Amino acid sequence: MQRVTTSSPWPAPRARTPVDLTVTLPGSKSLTNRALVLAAIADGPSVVRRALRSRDTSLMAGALTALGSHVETGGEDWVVTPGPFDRDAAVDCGLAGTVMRFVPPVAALAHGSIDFDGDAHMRNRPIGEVLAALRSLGVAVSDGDRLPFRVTGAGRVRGGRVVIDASASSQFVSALLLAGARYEQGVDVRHDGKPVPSLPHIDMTVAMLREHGVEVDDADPHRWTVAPGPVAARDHLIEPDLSNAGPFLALAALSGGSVTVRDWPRHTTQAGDALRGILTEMGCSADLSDAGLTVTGPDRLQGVDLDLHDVGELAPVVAALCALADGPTHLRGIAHIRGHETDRLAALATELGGLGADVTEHDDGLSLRPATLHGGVFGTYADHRMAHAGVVVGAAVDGVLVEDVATTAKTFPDFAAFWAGLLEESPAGRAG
């Protein structure tokens, strides 16, 4: 776990007064990044439709492209035709987790060699099981687990029955699936470990598969049946990014106010859409309608003691906001988020400990109980929901700086105008 020193911290904007907000946010990642895979091993053009322009997605797309298939990415809506994977390419994963899990099993179909490299802090994140599960399928893959890697493709992968311990991040099931239906037996993939966590984004892979027709049997736990086959080209229409929507719900929680982001879906396979419950048990309201899902914030924030397995991407924003409630909170079930952008678990403790917050790091949690907070620096560790949760303590504590905020564009671009404009307009005032 490295802090990543910026000259210059941002000197994050607070909320004195209740807000009074309407947000129209950018498009998911997890669903437009899933949506440009199936597009470029379908049988025809896709258009993926309002979205995400950020750098997980930019870096995606270049992937893709780089091995063989056109997107383009001028417009609001995305056009991506399927090409011949016959060439020798190089991938930059940046710090793309499904880049870097999504791309070897599509990789594994072209003929040629492919290399993938990314930032430096993404040689630390897991990949090892994944490339182990290509190679027990036949594929050629370099030695280690780790990037730098190699997958050395031969135009076909046999597929079949593949076993794999999911336990540290269910993109090792979600990339297997997505290619499976291009492998000459599809693909049986089977977990055994602990339980798989996020398993809403498994759920979100299995849901895209089938409505390019690919027939997918998921009806036995820590089972995953994909049936070989064509992929149907199909177009998508990206949903908001639900849980980009959390700073910004949680600034409606914090100051008392209220926040409506627009366009949220009924039925949804995000994990984001947990955020209406965890803030209702934290006192807050929240009401979905034909305008949105709008939280308005109690006058005083209660703690709560909450699973967040499946949802570990909500944690650091959760956790920032815990450390502002008025009683103890135990987040628990999300050791597995120690290897996502950085250990946030550490990332977490460290940070709002140093802001003045009473809280302990567990193995597979963290524990806050009540403390008055105070201003500082907020290290963010180039991981975009550290930023968020910097800004979020931000909005209720004088003089928190927030290092490398520029890292939010991860997943939203021009974040920090947005947020600052937003409380610059706030109580009466709408953006979006």
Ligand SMILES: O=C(O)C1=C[C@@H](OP(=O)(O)O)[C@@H](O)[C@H](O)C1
The other form holds:
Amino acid sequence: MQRVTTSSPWPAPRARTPVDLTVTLPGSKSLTNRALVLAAIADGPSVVRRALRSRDTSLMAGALTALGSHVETGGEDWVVTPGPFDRDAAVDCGLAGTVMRFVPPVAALAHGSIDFDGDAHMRNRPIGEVLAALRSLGVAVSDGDRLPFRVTGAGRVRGGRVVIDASASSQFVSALLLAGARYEQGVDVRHDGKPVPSLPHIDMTVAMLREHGVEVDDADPHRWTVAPGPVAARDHLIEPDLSNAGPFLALAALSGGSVTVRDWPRHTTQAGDALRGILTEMGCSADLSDAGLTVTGPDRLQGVDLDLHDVGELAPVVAALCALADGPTHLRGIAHIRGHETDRLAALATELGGLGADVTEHDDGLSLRPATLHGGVFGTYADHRMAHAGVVVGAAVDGVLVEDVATTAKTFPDFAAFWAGLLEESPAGRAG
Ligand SMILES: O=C(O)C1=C[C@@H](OP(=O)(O)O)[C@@H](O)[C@H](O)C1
Ligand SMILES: C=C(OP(=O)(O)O)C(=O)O
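For the form predicted together with the named molecule instead of the form predicted on its own, what are the coordinates?
Let us now look at the entire complex, which starts with that chain.
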């Protein structure tokens, strides 16, 4: 776990009085990258409307283009035309789990050798189960269980049954399901191991496959079967990224003000929808209306005892908010987030602790007790959600400097300018 020191740390703006804000947020990373993959293996062109334009989605578009698809990313709506996967290619995964996990099963369909690599830390993130699964489904994959690796496609994949341990990441399952319909025998994935985290993301994969006309059986909680067959071309309208709504809703929670996120879907498979329940448990009110989701913060923020196994990507912002709460907190069930963009449990314990939080790191979570926080540099370890955690604390505490805030570009274009603009425009910023 290394701190990144690319530019001067960013002085996080304060919210000194209750905010009153309405925001329109960029699209979901998870929905955009699934829509791009499915479009690239579909039987005709598809449009990804209101696609998220960020580092992770540009890397996905770049990967699918390298394989031979045509992805037009000029406007708000991205047009994807499947092409022949008939060449050798190199894929840069950056730090995008969705690119490193979702693209190899697609590359296996190519006629060519596809080389994968990514950022330095990406070489530590787990992928071995996907590579082993591909080998057992008849695909030539170089030795090893980490980046860099090579997938040599023969233009066809046998497919069939495979057993994996997906306890480190739900993306292992999603990856095999997304491409599985294009395998000769489809794919029958069984999980054998500790519980799979982030299950809403597998539900998202299954729902989107079905929208593309693919037959998926997910009746058994540890088994997913995708029937072989065509993937129908289909346009998608991308919902706002509800996980990235976390820091914005946290502003309402910590300032006792109100934040409305426009276009919050009434029904969604996004994990971020769980923020409504989490913030309510912390004492906020959360109202879903035609205007969007409005969260209003309480006078005193309560600590919580939560199992975040299904929604681990929310942990950094939730932990930051809990560090500001009046009561104790225990966040459990999130050992797997040690394999995210950084070891998030260690990073949160170190960085929140560095600002005076009373935080204890456990194997599978964190506990926090009320403490008076102070300013200082908040390290982000190239992790967008660590930067979100830093700005949340910085909105409530003087003198917080967020290192490498530009790392938020992974899933949110120009985050810092947007965040600062909001706090300037709100009465909270003007009062400061
Ligand atoms: O499939 C996806 O789009 C994601 C799945 C989850 O990964 P893990 O299962 O590795 O937690 C989530 O944390 C990540 O942000 C996005
Ligand atoms: C875990 C995350 O990302 P990735 O898709 O790179 O796994 C995340 O965004 O919190």
